[in-house]
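Presented below, as C-alpha cells, is a lone chain in the form predicted on its own.
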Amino acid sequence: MLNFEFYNPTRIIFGKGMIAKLDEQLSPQARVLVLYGGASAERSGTLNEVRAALGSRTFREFGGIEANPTYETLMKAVAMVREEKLDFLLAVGGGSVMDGTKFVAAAVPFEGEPWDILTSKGEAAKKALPLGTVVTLPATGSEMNCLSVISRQSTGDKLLFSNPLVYPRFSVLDPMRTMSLPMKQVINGVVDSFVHVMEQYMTHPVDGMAQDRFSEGLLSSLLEIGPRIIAAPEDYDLRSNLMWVATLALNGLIGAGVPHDWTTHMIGHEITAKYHIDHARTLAIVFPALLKVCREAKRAKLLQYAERVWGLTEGSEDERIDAVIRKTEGFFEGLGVPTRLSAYDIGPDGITDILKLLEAHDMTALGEHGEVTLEVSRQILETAA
C-alpha cells in the first residue's frame, strides 16, 4: 500500500426531513447566500425546506447555477457576497452547483484575478468563506469532498481544482429530495458513481485490501441499484443507497494509498466542454474503450474486478478480460447510456478537436503511470468512436 494521508472534516447528516437540522449547523448570526440551478429546487419543495430551516436568519438566494457551472455566472454571485457582506454558502443542488459554490467561496476573499484558482489547480486560494450543502442529485461526491470543476464560457476551457479550504463543513443527505428528478439524471448519477470508484480502484494492485473490497462493494451495489431504481423509481431505501454510495465513492476513503487513473475524467470533460454532453454520459463513452487500449497495464486488476464484481472464473486470462470490458459496456447501455461518440455524431473531425483540447490544458500525460499520451488518448478516442 502506498503512503497517504487523509483528512474528511465534512460532517454528514442524513435522512428523511434531515434538512430541518440546517438550523443547528449554523450561527443564529449567519448571514448565509443560497446558491441553487433551476426552477426544480423550488418545484420539488426543497428550497422552501430550506428557507424555513434558516429562519429568521438574514439569507439572499442566487439561482441559475448551470449543469456545468461557469465562471462567468459565479462570478456574479461573488459580486452578490461581497456587496452584501454575506459569510456563510449553503449550496441547494447536485455537482454542478456545489462545485460552483466552492468556487464562490474561494474567489469572494480573494485578491486578483479569480480565473487563478482554476489555472493553479487551487494551490492559489489561500482563504475561503465557509460553506455547506443540501444534496438533491447523487452523482458526483461534491458534497464530501474538497473537488470542483468549473466552465469558461469565453474560452471554452473546463479546469479543476482542488483546495482543503472548500471542503463543506456540512452535508444534509436528504432522499426524498431525489424523488423529483427526471430518471436520465439519476442514472446519469449511478455511472458518475461507477466511473469514480472505478478510477480509483482500476490501476494496478499495491495490495490495498480494504481499499479494494471497499471499492468492489459499491460497485457492486451500484450494478443492482441501476436496474432496480429504473424498475422501482420510488424505492426510498434504492434512494438512499444510491445516495450514500455516491458520497462514499469520491469523499477520500477508497483513494487512500492506492494510485488513481483519472483519464477517463479529463478527456471526458473535453468532450462536455465541446459538445455539451452530460459529464457521466462521456464518462460511459471513454471508460470501456479505455480499458480495451490499456487491458495490458491493468490486466491484474481487470482479472481482480472479473472475479470478485462480477463472478467470471472461467476461461482463459484473455477471454475473462474480454468478458468483463463486454459487461462493463452492457450495464451502461442497459442503463441507456450510450458507449459510442458516433451516438452523438462525433466523427474523426470531433476526436481531432478533442484531442487539441487535451493538448492545450496539457493533459498528455494522464493514467497512473502517466502513459496515456495524446496518441494514447486518440487511440482510446478512436476505439470509442
Given for the second form:
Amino acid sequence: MLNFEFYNPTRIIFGKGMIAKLDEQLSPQARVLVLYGGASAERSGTLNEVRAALGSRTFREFGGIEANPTYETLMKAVAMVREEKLDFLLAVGGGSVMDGTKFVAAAVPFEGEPWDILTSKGEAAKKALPLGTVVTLPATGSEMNCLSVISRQSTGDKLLFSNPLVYPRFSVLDPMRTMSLPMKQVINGVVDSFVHVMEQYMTHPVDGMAQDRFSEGLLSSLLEIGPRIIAAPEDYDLRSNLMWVATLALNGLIGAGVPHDWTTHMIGHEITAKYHIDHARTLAIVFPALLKVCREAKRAKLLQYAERVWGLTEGSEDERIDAVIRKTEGFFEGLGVPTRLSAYDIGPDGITDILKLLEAHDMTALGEHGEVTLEVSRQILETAA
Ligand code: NZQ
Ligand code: ZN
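Having displayed the form predicted on its own, please output the structure of the form predicted in complex with ligand NZQ.
What follows is the entire complex, opening with the chain shown before.
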C-alpha cells in the first residue's frame, strides 16, 4: 500500500426531514448566505425547508449559480458577502452550487485576484469562510470533499482547485430532496459516481485490500441501482443508496493509499468547457476508450474487476478483458448515456480542439504513471469517435 494521510472533517446528516437539523449546526448569531442554482430549489420546496430551519437568523439569498458554475457569477456572490458582512455560506443544490460555494468561501478573504485560487490549484488560498451544504443531486461527492471545479466564461477555462479549508463543516443529505430530479440527472449521478470509483481503482494493484473491496462494493451497488432506479424512480431506498454511494465514491476513503488515474475527468472537463455537454456524459465517452487504449497498464486490475464485479472467470485473459470493457460500455449505454463523441456530433476537428485545451492546461502527463501524453489522449479520443 502507498503512504497516505486521511483527513475528512465533514459531518454527514442523512435522512428524511433532516434539513430541520440545520438549526443545531449554525450559531444563532450566524449571518448566512444561502446559495442556490436555477429554479429547482424553489420549485421543489427545498429552499422553503431551509428558510424554515434558519428561523430568525439573519440570512440573505444568492440564486442563479449555473450548471458548471462560472467565476463571473460567483464574483457577484463574493461582493455580496463582503458588503453585507456575512460569515457563513450554505449551498443548496448539486455539485455546481456546492463547488461554487467553495470558491466563494475561499475568494471572500482572498487578497488579490481570486482566479489565482484556480491557477494555483488551490494553494494560493490561505483562509476561507466556513460552509455547509444541503445536497439536491447525488453525483459529485462535493458534499464531503475539498474539491471545486469552476469555469470562466471570458476564457473558456474549466479548472479544478482543492484545499482542506473548503471541506464543508456539515452536509445534509435528504434523499427526498432528490425526488424532483429529472431522470437524466439521476443517471448522470450514477455515471459520475461510477467513474469516480474507477479512477481510484482501475490502475495497478498495490495490495490495498480494503480499498479494493470497498470500491468493488460501490461499483456493484451502482450497477444494481442504475437500472432499478429507472424502473422505480420513487423508491426511497434506492435514492438513499445512490446518495450515500455518491458521497463515499469521492470523500477520500477509497482513494487513500492507492494510485489514481484522473485522465477521464481531465479530458471530460475540456469536453464540457468546449461543448457544454453534461459532466457525467463526457465521462461515459472517455472512460471506456481509456480502458481500451491503456489495457496493458491496467491489465491486472481489469481482470480483478472482471472477476469480482462482473463474475467473469471463463476464457483467456484477453477475452475476459474484452468482455468486461464491453460490459462497462453496455452499462452506460443501457442507462441511455452515449459512449461516443459522434453522438454529440464531435468529429476530428473537435478532437483537435480538445487536445489544444489539454495542452494549454498542462494536461500532458496524465494517468497513474504520467504516461498519458497528448498522443495517448488523441488515441483515447479517436477510439471514442
Ligand atoms: O440550477 P437548478 O435549477 O438547481 O437545476 C439543477 C441543474 O440544472 C438541477 N437540479 C439539481 N438538483 C435538483 C435539480 N433539478 C431538480 N430537482 C433537484 N433536486 O440539476 C442540474 C445539474 O446540476 P449540477 O449541480 O450542475 O450537477 P452535478 O451535481 O452533476 O454537478 C456538476 C458539476 O460538478 C463538477 C462538474 O465538473 C460540474 O461542474 N464536479 C465536481 C466535483 C467535486 N467537487 O468533487 C467532482 C466531479 O467530478 C465534477 O467534476
Ligand atoms: Zn465527476
